[in-house]
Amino acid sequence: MAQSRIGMAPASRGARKGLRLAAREERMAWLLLLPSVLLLLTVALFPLGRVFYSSFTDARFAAAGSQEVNFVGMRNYRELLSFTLRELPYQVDADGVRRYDHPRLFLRRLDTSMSYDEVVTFDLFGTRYVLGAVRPEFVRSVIDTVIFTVVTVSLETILGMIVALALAAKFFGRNAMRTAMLVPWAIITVVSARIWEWMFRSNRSGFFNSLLDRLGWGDGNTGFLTEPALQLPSIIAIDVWKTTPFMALLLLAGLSVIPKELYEAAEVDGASPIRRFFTITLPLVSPTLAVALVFRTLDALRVFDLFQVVFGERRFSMASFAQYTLVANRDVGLSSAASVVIFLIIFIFAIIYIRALKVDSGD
């Protein structure tokens, strides 16, 4: 028994000792991160803060004078998120067709102490419901940027895992390869949207429309930018285009670090390119494939400049709509509510993001 404890004794010193060179060690990074957590405080969450209050008043931009600003409550969150959904009514003609309401006057007729307004109408089931909102315009930037995120960035996964894979074999002009995959990414966004709006000019001066007139697929008369169910589509193929080699490069990276030992020992074994891409290839490149969809997703989330440079005030994205609401509207209020909602969208959409895809258990 005296042996038991002469043998622990040096051990409960050994372990208090770690135990106090852990706390101090704890302390001390503490004290590292101090200035970052102080500036993080000073320059991030205080403005932030500002835009949480300012989001319930009826603050104005660029007021004259002293004007007053009053605290509104929810308001300008009930203006933002109300919507009803309704099935339309319709009346059968002498020929049994259906002659459906007017969406919008239909909404301005309902009974209710908000004042709708059409966002989109569509068939289920055999039946035409509309969806109404108080500000249909938040309602259709938030389907709209959802649609392109969900479609860019599952386009640009897919097509820069390809050009990645092309440009880690080894070939003639490979080096000359990568540095040219790089233009489309590094013109800036203004540019390339130029150049692109050119392109898809609604008459035979566009690039487009003058080969599918020469192809004969066309009257050259399309309006990629101007016809509705065009629009996404084309702002889509723009992103595509310019993001495509930032994933590739990312994944080309991820690509470099798998040892070769493991390609030759799965091809002696006689395994087909297609499951060493999926029994090596993928599994390996998994952790940064993650980040790099973490990446783009939220920078999907937050297109500006693409949707501003395009479509102007005719289509907006949701960061858009907050900007032209604050600078046309000068409505500081109701674009603080439109950054707030956008934010919680975003914040909830990363914390989704990232547990799904395991970017933060450190495996």
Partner chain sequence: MTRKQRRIIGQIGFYLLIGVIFVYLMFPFYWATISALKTENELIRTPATYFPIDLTLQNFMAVLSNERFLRGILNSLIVASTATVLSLLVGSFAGFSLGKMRFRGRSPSLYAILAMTMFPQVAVLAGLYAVIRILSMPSLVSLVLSYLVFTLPFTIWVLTAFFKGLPSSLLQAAQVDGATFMQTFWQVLLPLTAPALVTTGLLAFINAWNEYLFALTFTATDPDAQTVPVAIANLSGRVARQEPVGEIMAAALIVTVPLVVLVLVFQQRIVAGLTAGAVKG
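Residue numbers count along the first chain shown, from 1. Everything numeric here is computed off the predicted structure, so don't read it as measured data. Compared with the form predicted together with the partner chain:
- Split into two rigid parts for the change between the two forms, the chain puts residue 348 and residue 328 in opposite parts.
Now show me the form predicted together with the partner chain; what you just gave was the form predicted on its own.
Here you get just the chain by itself.
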């Protein structure tokens, strides 16, 4: 049918009729697509274009909306993305102990046109470095989001694989377990954030503090959500709980198509369970794994709910920074620039993914 349209000259009546039919089909196809295209133009493409445009302006939300908007070129991007990495100078005091300069004061004294603020100070190979940025919240939000993404996706993959392998076996209560697995997934993110917020409470009325206290670890007043060093691990724990079931479900679907005979044959050959996992299960489940990984990665990169509910303005993800800048600071220009940066990061990732997985092109 396809060939009659493309290859042949319209010599016979039948071919001509086929051509007309094809043209009609094509018109019809576009007509059916039209509503979707129009809607998506309105809610996605046009707004995206506008965001892109306003990222080069100093637009703000004004009460009346009649305020002058100026084109500022790359200023918003420069403000967001400028950072500097410096060695922190020190003096050695009488006892031979290093006395480091105060990072914030050191950055302020720097002889540059930018005014940097401290993002993070860290030691590497015996030298102390300070990372400074014009917008430390944004740079920190990028670092935090990347750490969040890498750690949650890795943990979810490992735990999801363990859960999927366990549930792939036949055992009493398997259906109940598969059902239980859907529970964390079905709980809306804001709700699970608040439930965990409550469990992470910073005194012994919180579950974790009371448990740690009972085990004799910690003082029962650990501020899981307020101590900077514990904030990320805590929020990672929430996300892992919430999304491991999703990962497990996908992997379970992938596992179920592996033919049983392969395992039986391997068992007869005396292959150990670990060997069977690495030579049969992993290669055969890897296409599913790849898709699940990338979906989870893209999801994690755009995380908003968890950070906003749990940390509010204390700590940002990339998305919650952009939202905060827009709503609380009414800085449309800067927020738009942040959105464009986030969009580009995710878009590049999505393109690589579509290419790598060779999505059906219609043949």
